[in-house]
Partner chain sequence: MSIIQTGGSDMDASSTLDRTRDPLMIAEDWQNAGRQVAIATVVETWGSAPRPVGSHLVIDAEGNFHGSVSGGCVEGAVVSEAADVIETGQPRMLDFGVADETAWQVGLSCGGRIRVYVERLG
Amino acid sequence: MDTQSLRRLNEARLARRAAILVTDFDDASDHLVFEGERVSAGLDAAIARAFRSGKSGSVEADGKSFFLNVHLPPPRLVVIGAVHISQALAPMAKLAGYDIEIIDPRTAFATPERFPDVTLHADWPENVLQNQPFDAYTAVAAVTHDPKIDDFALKAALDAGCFYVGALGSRKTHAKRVERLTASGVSERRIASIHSPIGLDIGASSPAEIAVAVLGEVINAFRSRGLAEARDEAA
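Could you put down the structure of only this chain, in the form predicted on its own?
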């Protein structure tokens, strides 16, 4: 890797931006490709698959051989609400390879005793996000049932283009949430991307089952990034 590519890759890592170092086996030349960039008709599909899987490997395209070295930011799951679902979800998310954070200003709930070995913010989302903003490699699950806590985080997640945004609540609760987000200036398209009721439809009822459903939905959203756009372009 040349010095310029190394510098750009380090900058991408600091910015939590996904990149792939593409090396041509024929002449050993390499160049960085960032997520969303186009390269060539032959390589584009292989690069898109590599971004989704996070796996490096060799590919054949345009009559040549390349090695794709994938560098993805570690995905993180930020849960708004230090509730029973969050207690079950935190260890599951860790096992699945997600950096997990809990945000809840209610200090009676957001305690180290209830969430050992978890990054815990006993503060309002608007304060936490000033220094640790959401990004495209963040999943956000709002589970407090309290609009004063959830709504700011949901709007911030939609504005940041988080790969997953989910919110706990009934359809009636979500309808009121939609009204509030619309009034705050969020577009209909972005609001429609919220997963609510939250989690895969597996008939979950207990906090642990709901946590499984949420994590499954997060993983599916992460691994299917960009597929909808690809299908639209192919149609």
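Can you now output the form predicted in complex with the partner chain? The one shown was the form predicted on its own.
Since only the chain itself is given, any partners or molecules it might have are not part of what comes next.
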């Protein structure tokens, strides 16, 4: 592998930029392709397909044999609410390979003491999202059940085609939430995609168990739904 290819690939991965490392098995050369870049006609369709599916594999093109190693950004989990569940969820998500961020304007909740080693935004979602919008590689879990904090983020997550949107709250809380989102113009189909009650049904009771249920549901959404579909919906 070329030293420059590796350096640029690692840079792209750190910056959450999708890239494919193309290795030519015939002459053992390699080069990096970023999403949207033009490549040789023979490889163009295979590259586009690989970015959509996220699947690495070998391809034949231009009479040669290539290996495409696809590096999509690691899925990111943004949690709205620096609550007890989030304290358990943050380290679990990190271990599972997720970029985790927590947003909560309530400064008594969003403290580094409660959330060591986590990117924490002690601010309103509307302010944080201005600089750092959601994307199709993002999962959003809203766990404050305070409409003032959760609603904006939920609407933004549905608009951005996030691969997972979950919201904590009783059926009654969620029914009111559906009414508010409908009133603000979100389509019925998108509202129906919100996971509520949040988390897989594993009988979770403690905050840590609920965190396991949420993380399991996020992983299931990421692995079963596919980014291609999420991106199509976002488009």
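Positions refer to the first chain, counted from 1. For clarity, a rigid core is taken as the largest C-alpha set superposing within 1.5 Å between two forms. Here the structure is a predicted model, which is why all the values come from computation and not from measurement.
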Can you give the rotation, in whole degrees, of the smaller rigid part against the larger between these two forms?
54
